[in-house]
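Just the one chain here, laid out as structure tokens, in the form predicted alone.
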Amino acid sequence: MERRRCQIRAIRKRVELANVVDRTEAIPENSVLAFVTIRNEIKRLPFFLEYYRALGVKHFLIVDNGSSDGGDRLLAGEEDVSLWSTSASYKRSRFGTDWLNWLKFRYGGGHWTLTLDPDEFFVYPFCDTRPIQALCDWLDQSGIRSLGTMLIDLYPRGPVADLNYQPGQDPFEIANWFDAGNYMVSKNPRYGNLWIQGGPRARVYFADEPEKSPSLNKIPLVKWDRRYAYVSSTHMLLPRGLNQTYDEAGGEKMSGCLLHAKFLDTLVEKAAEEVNRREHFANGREYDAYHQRSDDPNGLWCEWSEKFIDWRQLELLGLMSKGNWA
């Protein structure tokens, strides 16, 4: 059984994790938890933590994969963070999936869990007025165990190298444009999840082979059970029923978005590093594209780009839905 194999892998991979600081005994009952893997993200961490605390996340369980920028020391001093470190291969942990599957197996049962990258920011209907706990209570009452999202790449008008992102800064102050259309959606016949591609990365970096562009479908919010396991990042889970975050009959089921703050000036250095490390999916093909391409004066921006306003804009464009939650 594939799910069992994923769980066994996670249990075996736990030996790669060394605990730095364990505050899990302080996790409040029925609270929302965030699970994250990081590497050299010290500039992003202050705003990331601030954003999710304001949303209502009560505890962060974080794996630091060989950072050298001091981010591990910053996190160790945060009272709502439990931290593990590892120098093991990100690639051989299935890009961090095994490590976080283990932490969710150990600590996530019975909690609503957000599994995130440090450049992903969850938005959902009414997120400006209703905390995430209210959303999770409604999902519980509705018998919904998982919430699907679409990853929306935000980018500046101009080359990312021209930005000067500062620690603690809201990245969407300087990278606030996105593609309102240009998306392809299909159904994964094996796992039943939606498969979404497109946006600026397909348009610019994978223009000749859009079918090889990164997948934008994610299921980051799950009411965790020890029997569950992610298969590939947060793109799909087991058991397969968790992947049906859409209405097959053609109606609307509630969904959210992950605002993706990848396209900052920090990407320039990261792409150069990952070209050599080869620790990311498809042997770092995506980072090859970032590293090799010379941006034109507009960067990823084009005449069809839209400036980001709020979640209501995303709903009007059909990129997320409030479903029956009113």
The other form holds:
Amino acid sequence: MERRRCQIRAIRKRVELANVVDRTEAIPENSVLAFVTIRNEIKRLPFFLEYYRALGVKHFLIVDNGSSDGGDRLLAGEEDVSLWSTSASYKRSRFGTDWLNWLKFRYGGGHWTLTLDPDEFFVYPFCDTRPIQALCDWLDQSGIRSLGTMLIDLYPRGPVADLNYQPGQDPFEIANWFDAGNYMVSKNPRYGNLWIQGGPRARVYFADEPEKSPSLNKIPLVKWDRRYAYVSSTHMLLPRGLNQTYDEAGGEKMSGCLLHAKFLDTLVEKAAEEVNRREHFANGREYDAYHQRSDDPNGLWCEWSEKFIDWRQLELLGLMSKGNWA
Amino acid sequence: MTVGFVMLAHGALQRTADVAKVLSDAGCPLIIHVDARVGEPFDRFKTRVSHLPNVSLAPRLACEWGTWALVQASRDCAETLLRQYPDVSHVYLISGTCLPIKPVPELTRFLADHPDTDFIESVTIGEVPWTKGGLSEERFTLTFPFPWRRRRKLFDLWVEAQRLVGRRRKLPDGLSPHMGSQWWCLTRATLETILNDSRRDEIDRYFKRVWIPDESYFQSLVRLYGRKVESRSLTLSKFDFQGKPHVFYNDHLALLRQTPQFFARKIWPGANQLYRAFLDGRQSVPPLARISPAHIDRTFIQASVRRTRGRPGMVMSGRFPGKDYDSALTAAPYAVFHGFSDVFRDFPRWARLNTGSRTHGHLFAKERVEYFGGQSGFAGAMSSSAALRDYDTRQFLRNLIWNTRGEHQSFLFSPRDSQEITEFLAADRNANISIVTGAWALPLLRSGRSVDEVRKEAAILQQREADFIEILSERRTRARARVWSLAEFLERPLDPLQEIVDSLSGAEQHLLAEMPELKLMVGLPDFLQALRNAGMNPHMAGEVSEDVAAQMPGVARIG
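Hand over the structure of the form predicted together with the partner chain; the form predicted alone is what we had up.
Time for the whole complex; same chain goes first.
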């Protein structure tokens, strides 16, 4: 049973986690929780926390994988954060999946859980007028346990190195372009999830070897049960039924987007570090590509790039769907 | 004369208490029934409402969804209300998640103007499909001892078993089954007749085993006893395609202000802005102009359509039609011109002028995607990389058509292109395909290479073309295809072109003023014969006579 294996891994990997601050006692009943792994992301943290607090996330359960920039201290001081730290290998915990599976196993049961990277910003239908609790209540009422999303890379017009991202700043003020309609979708027969690729990274970095372009399908929002486990990042989970976030008869199930604020000036430093560290997916092949191409005057921008406005725009473009939520 | 309320509450008791206070302040008697399954929050609720004048709490029953307990609770409450408050002339049944969206005095005035009218949605099941995603007539002819929410399998099995033996329960005499929304407002006279009915035991026995009796008990009985039934609910409540109630949020404020009904259900308990706007009497905002119920319906109908039918030609994390999906595979009609670039010079320019369609070059060319005007990318940030396109050709074409919805698209095609898309084209009812077979011979002719050099290539191209035609002639093909051999086409090129233009510009008749410029084809019959002699019969081209090739307009100019 693969699901069992994932769980056992997670339980085994718990010894790698040292608790720094435990405020889990304060987690309110039926609240939405966020699970995150970070490493040297101190600049991103203030806006990240602010964004999800505004949506109505009640508690953050965070694993710090050896930050040296003081991000751990910043988090430890936040009233709605519980923090664990580890210096073990990110790669060998399957990119943090095992650690976060453990935390969800321990604290997530019965809660709606968001599993995120610190550069991912969840957008769902009506997110500007309805808190995330309204969404989760609706999903509960509809008998839906997981919500599918697509990761949308947002990028600036010009090289990322020219940006000057400041802590607390909305990253989409400076990186607000995206690819509206070049995504490729297929179905993964093994887990039943959709496999989505495309976007600017496929267009610019992987145009000659598209099979290697990053996966953009994500299922970050799940009504957690101790029997569940993510298999690889948040691309898919077990049991398989949770991956069935799409309708196959032509209709549209409700779905959201994860806005990806990866392409900021912070990337330049990160790419240089990661090329040496080799702790990322497929040995950080992506970072290699960014590292080599970071001198392109347009960056990822092209004349057909679309400027980001709001979720309604994404809905009209067919990148997410209201489903039957009215 | 006043209106009294019966309120059935299940959760979100904070909000229920807020509404109770407003009704009590307006001087309306109110009896609240709280589901016996609600635990600890009930005590807090009790302290909040017990001191309110005219408000009382009913003995609590466990009210599982779709069961008789709901009818019993509302009926018992109504009975108490009528007994305790002799001046109550109408009883209005609301739920704990209802919100008064008009000031209560407006409702009182309205009911005073209609003293004898029962407001209850009540439709005959035979004639109107009222239910959504559930049983309809069988609710009345079968029995339902198992709870649908908790014991779904047993419920379904029991239904199946009864169908198998052809069970049909006998209805009480004179009763005609009607259904409708649970949220009614009935007159004292009608309710008292129902409550004092001498056959009440018999009727109760029957309805206790009907499925979701709270949607049919009063709805059927008013047809027996009501004097003046107006079949509509004074409560706005909308159901989705699965029969779940739609929920109202802060962003529905304008819609609720424009709604003609007096109450709305159900309100999300966290919708602070709605509760403030409608419960805080100090915030009196002039109502917006009323809109028709049809207008309000539209929002909710659109949601159902999106969920059940979706937007054709779009694939994303919530929509991925499977193999059995039989509607259009793309978002809009488009045209494919197979072989045309070998016969004509700059056919895209001509097609753009004469059909208005954005006509691309060979989108599926081996080396790169030839977008309109030779652009390096296209709408939606599509790439011109052949590798990216070939990685998922179907999605490539689907994206192109989706990204340009509102503008007709066309493209050139040829056996020299990547052929992987052909099955998709054939299966797509939006594809309008025009084919000149054998046209691939023309570039070979013009290449100046010897017949021996080109015969192998000719054979491959001809085979690919034949495969495409074969796919198009299969029964499951949905595309519209027209095929001419090169010989037929050259004989009278204007007719096929006129046909194509007509089919693309719809009903509009547009007589062609200009032919696209023909490419050089001198020597074509000899070339075809030479191929034949070399053992490679170019049968797809047909029999081209020397006269035709020589007389083609434009030949002189091009030559």
